Each structure stands twice: as C-alpha cells, then as structure tokens.
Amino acid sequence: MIDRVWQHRVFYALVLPFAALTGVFGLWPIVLSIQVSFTQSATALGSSPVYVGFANYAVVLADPIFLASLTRTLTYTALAVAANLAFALGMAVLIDSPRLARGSMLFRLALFLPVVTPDVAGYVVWRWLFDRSFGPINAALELAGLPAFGGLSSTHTVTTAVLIAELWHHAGFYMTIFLANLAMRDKALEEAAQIDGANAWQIWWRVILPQLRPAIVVNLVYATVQFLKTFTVVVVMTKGGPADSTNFISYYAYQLFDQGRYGEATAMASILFAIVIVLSLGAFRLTDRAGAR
C-alpha cells in the first residue's frame, strides 16, 4: 500500500510541472484567443476592452473571403492528409521489407531529416526549386522537351507545388510512427495465414493492416491538425497567391490581425479551433467503430 502511495507521488511530481507549462503556454493563450474574439478589434488589446458579443462571428461568417478560404483549408487538408499518410505507411512497407534489410537505415534517415529541417529554410530552398525562370525543375523539363511547370505562379499548379514541399517535410514523421508500429506487429499471425494459404495481398489487408490502426489513428489525427493550420510555408512560398488560391484559413486570419482587425483575426481562429476539435474527435469514433467491427 505505501509503495502504490509513493508510486502516485512520483507520478504527480512528474506530470505536474509539464501539466503547468502545458496549462500556462498552451490552454490559456486559447483561451485569451477566444475572449478576444468577443471584442471589439480597437480595444481588444487595451486594458478595459468592449464586448461585443458574436459580432465578430457574424462578420467574419459573413465574409465571402473567409468562406473561400474556409472551403479551400478543408480541401487541402484532405488532400494533404492523404498524400502525406499514403506515401509515409508506403515507405514504412518498404523499409520494412526484409529485401531492404541493409539499405533501410539509410532510407529511414534520408526520409526523416527533412523533418528536423527548419521550416522557413526548406520552404524557401522548395521555392528556388519551383521557380519559373531559373528554378532547377524547369530547367530539368525544358533540357527533357517537357512542357513547363507552373510552380508557384499559376492557379492551377501551385497547391500541387505546395503539397509537394509538405509532403517532403512531413511524411517522415508520419512514416516513423508507422514503422514503429509495424515492429509491434505480431508475425505470428502472418505466418497462421501463410499456412492457412493465404495471399500477400490477403496478408496484409486481413492480417497486417487492422494491426496498424493505432498508427493510423495517431497519424490521422495528427496530420489532420497539422494541415488544416498551414501557415509556414504559405509565407514564406506564396503569400497567400497566386490569386488567393492558397490563402488558408490561418494566413487569412494573420492578415486581418496584421491590420488591427483582432476581433475578426481571433474569431476566425476560434472557429478553425472548433474545427479542429470536431474533425479530430470524429478521427478518433470513426477508427474506433472500425476497430469494433
């Protein structure tokens, strides 16, 4: 009994300090964020600020920009989300496989560095790389008589661009967890399935894949936060453009409190909070009826 006491001790002096810097540096600038967002924007700040209500709510719901930028975050979540997580549990079967038994170390590094790679510093080498007049891509293109890449200047090309630099960025984390997971695998049950003359395909589908599901649903979640606040690289590779065809959510709400408009900003961040929480939450109850199944 004395041992369980002091065992819930330690387990409290630990947890408590993080469980402090988590409250002060993350719960409560939320919710500072979602008190000025009932504000009025020129007071927002001061020392005694004006409530307003949801007026601020009402304007920015009200706002044909944010409505565009609303739709096109989602989008490219969606489309980041399954890229990144196909091409990361793609790569986490390959190194797996015991035919690259020697060279997974190195394909494991060489996937993951760009991970710890600082985000303005990759985005902006992505940049050099996608531009029109002396970007290495088109130059590859041309000397190869293949029709130039819009990159970053054209509409129809420049979220392909970005998806490309996310997903180099990216994918390595999503295809860490994937691989630990698939060292956690039971083989045995592979091998059940093998005797019982199973096909790989049946082996993976029936056996490997419903063991992989807790790395699913933490990539699944994860990337889904991460991608519907993209920010970084719309700054530093397109500023919202071209034609505001990648001005998401977060960068949209930047500039408004670039502005002063810090009502509206905050309310809009508000709402991709609330956003987040809903599509996260319904990751985890999803997974969790197919789990049951």
The other form holds:
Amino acid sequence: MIDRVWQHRVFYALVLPFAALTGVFGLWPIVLSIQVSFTQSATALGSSPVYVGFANYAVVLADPIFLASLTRTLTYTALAVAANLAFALGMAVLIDSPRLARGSMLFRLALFLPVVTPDVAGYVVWRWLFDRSFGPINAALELAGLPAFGGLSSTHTVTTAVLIAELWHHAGFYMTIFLANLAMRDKALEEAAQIDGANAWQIWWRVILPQLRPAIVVNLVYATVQFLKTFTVVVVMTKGGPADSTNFISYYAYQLFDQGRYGEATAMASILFAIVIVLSLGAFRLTDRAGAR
Amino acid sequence: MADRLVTVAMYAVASLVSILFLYPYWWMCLGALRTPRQVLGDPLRLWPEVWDFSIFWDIGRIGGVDFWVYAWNSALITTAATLLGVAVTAMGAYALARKPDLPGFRWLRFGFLITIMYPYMLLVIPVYVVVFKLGLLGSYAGIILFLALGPIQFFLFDQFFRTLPREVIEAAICDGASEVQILVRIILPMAMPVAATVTLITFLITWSQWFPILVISRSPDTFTLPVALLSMNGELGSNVRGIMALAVVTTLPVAVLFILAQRRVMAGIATGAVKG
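So the form predicted on its own is up there; where is the form predicted in complex with its partner chain?
Up next: the whole complex, starting with the chain shown before.
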C-alpha cells in the first residue's frame, strides 16, 4: 500500500490542502460537537470535561420548548418547501414559454438577483417593508381599503411574513434549476402528443411534468435542507418572536450556546444533523431510482 | 385574438412578479436617500423629495470603527477566501475524480459530504473552539481558512473533471508525459472556463457570509459589511436611513458583478446544484 501511495504521490500532494481544510474546519468541529454533547455544559470546554452519557439528550427531548420548536421547524419546512417549489415551478413554466421569448432574460434576472444578494441586506430591507408605520406594504393595503397586515409584530402573521421574505431570497434558485431542466427536455414528444390529439393540459401533465423529475428531486432535497436550517431570517427579522412563534431549532440551539448551555445545544445539533441525514438519504434513494429509469 | 390576450396576460404576470421582486431594492435606495420623517409621512412615494446622498458620507463611522475598514475587510476576506478555495478545491476535486480508488480517497469524499450536511450555523460554534485551539481567533487567517471550502464549488469541479475525455489523458501517458505535465499542459488550460465560473460564484457566496465571521471575530476590527449591517440592525433606536445606506453598499458590488456575468452565474449554479 505504501508503494501505491508513493507511486501516486502527485495526487496525494494535490489532495492534501483539501483534505486538511475538510478535516480541520469540517470533521474536527463535528467530532468536537458530538463529544461536547456527551459532557456537562459547565465543564464542556475546560481541560477536564465531565462525561454524562446521554443526559443532555434526555434533557433536550424532555424540554417542551425544544419539542415545540422541532414541530414548528418541521411545519415551517413543509410549508416553505411547498410554497417555494410551487412558485418556482410556476414561474419557470411561465418564463420558459415561447410566448415570452422576448424579455425572458429580464424576468430571470429579476427573480435571481435576490439569490446573490447578501441575505442580511435582503432581510433588513424586508423587516422595514413589513414595518407598520414605516413600511410600504401596510400603506398600500390601507390605500386599497384592505385590512392591515400584522407582519412581524403579530403571532398570526409572522410565519407568513418570514416565508415571504425567504421565498424572495430563495425561489429564484429553484426556478433556475427548473428552467435548466425544461431546456433539456425532449420537445419532439410534445409535438407527437399534439399530433395524437392531446390537449395542452394533458401535454403538461403527462409529457412535460414526468421529464422534470430530476429537477423536482434536486429542488426537494435542497429546499428541505435549506428550510430545516432557517436561521439568518430569524436573527435579522424576528429574534424568534413574537412569543416564540419563529423560534426554529437552529435559533433555539444558538441561544442555548449563547447562554453557555453547550451540552444541550450540541445535543440539539446532533438531533438536527440526524434528521437532515435521514431526509437526504431518503431523497438520494429517490434520485437513484430516478436515474435508473 | 384570444391567443394575443393569453400572451398579454402572461407578460403581465411575469412583469408584475419581476417588479415585486425588484421593489425591495428600490425601497432600499429610497430609504437611504429620504429622511425617516419623509418615509413616515409617505411610505409609498416612489421618488425621493431631494437627491440627498449625504448619508453615504455619514455612515463613514459605525460602531466606532471606520466604514472603510469594513469595506476593506469585505474585499480582502472575500478575495482571499475565494482564490484559496478555488485553488484548493480544484486540486482536490481533480485528484479525487482522476483516482477515486486510491487508499483514503473514498473516505475523504465521504467526509466532505458529511461536513456539508451538518447544519451550517451549528457547525460554526464548534469551529469557534477549533479556531481558538489553533490560536487563530480574531485573525483574518482563521476567517479565510474557514470560508474557503463550499459544496457548490466542489460539485462544479467534480462534475467537470469526471466528464473529461479519458482518451486525451491516456494518449498523453502513452507519449510519456508525467502527471505533472498532464496537469499543467492539458488539464489546466481545459479547466480555465470552469475555474472562472467557480471563482465568480464563490466570490458571490463568500461576500454574503456573516455568521462565521461574527463568531471568529474578537472585535469589530475584522467585521465585513454584512456583519456590520447586522450589528447596526440590532442596535436600539435604529438609524433606518444609515441601515439602508449600508445595505445599498453591501448589495451593490455583488449585484453589479452578477448582472455583468448573469448567464455564467445562473448556468454554473444550476450545474453545480444538479450534480450535488
């Protein structure tokens, strides 16, 4: 084996910096995080940590705030994934239409610009757009004679407000993937279906949608992982409030860290990690099946 | 006639959505140009009362540190992390794609995939401990090294190197070329376009980073523009006008870069994502 390594030393030299960065800034922190999750918070970062087994996990799983936060995170993720993908698919089909051939690049640009806009900057602006006295949203609703939108200050509307801001930031990404897939589809199939007398709805449902399966799977994985980790929007716009209604897991775990409750926070990180892995593996199996077809 | 109407309706929907997506940018500029009193009096106004750019001079000092320090930090950290990340990822992805079966290579690929699945913001806290142990807390080096690696960069290079025609490399080996010669003479020129795309995308992604920088920093001396914006946003009695001006400055460089290279960026992100 040593001979083989020496023979291919060029490749080991090439891979070394990559391996070092992955190890030091990726794997080491993860191992450290899992290790800390088994220690007593007060001693966790000291020179002689006290190991307490699964005690932190027991505390976390019995914590009603954590369980509420987990349920909230999963509900929000489901809502956000559905809203983002439906919107992105709708816009992709619209923009891809030959009727919009002129100007379609402008539409793409407008919807993708928020993806590359620093999220902090985008959410700071949205925070003020939703503001009840400064914001144009409520001013416009008032002008139209519609009831005011509670925005970030009401427990009933804050999830919608956060969802809108996140959709603005992320949907262009999913739309771009749908558009790439639409561009690769076999257009001859649609002509054939048309000759066979299929109507527009049948063509869309039976011919186009099945060909979009790869983009749907990729977007589903990305969006699920993305929204499970929802964090920046909470830090910038709501701080978890009002009354905990946007206190998602990442934010809750971060708050515990801030309070020095390292053991519980890292236990939460491990639990969220496990959820992400299970969901990703499930989706990868979906992808494999899609690839095998 | 009905056909024309459908086209008009479709243009109307696409235009309306585009305008709604762009409106926050316009409001951000207006928020920087108008005083809070003017905004409060008429939040819907689409044009500033006067073109008063003085706020961009007034944000010169935020949080006791010169604004130019943040701008410089953003430029320095983003450029350094991008160049380092692209070089390291390109070499690593090339080796992993050329010789996937060498001892340890499968483990490395697996380890990298695990790393990108870990909830990012929760990874940052143990990274604090790691950076502390390395003695790099509060240093540019700690921030740059952590920001260098990213999933899309790796997947783009991985995708490219895996689809390289094997025959070209085999022909070179038959001609007696060494691996170093193959890399420099054949691979490098071919990889230039993909490297340009990855550089662009990495720059855009890194510019937006804030949480690792906040955590690894010891003082505002190493803050970048998004971090400064966040800390200004968190202050009591917020200075809306200053916040909007800083948001404009934070957004402008990446917005311009993106508009100049839109096709490359969008195509690159789609390729990198589909691969991952």
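Under this definition, the rigid core comprises the largest set of C-alpha atoms superposing within 1.5 Å between the forms. Residue numbers count along the first chain shown, from 1. Just so it is clear, the structure is predicted and the values come from calculations on it, not from any experiment.
Student: Using a rigid core alignment, state whether the CA of residue 14 is displaced by 2 Å or more between the two forms.
Tutor: Yes; that C-alpha moves by at least 2 Å between the two forms.
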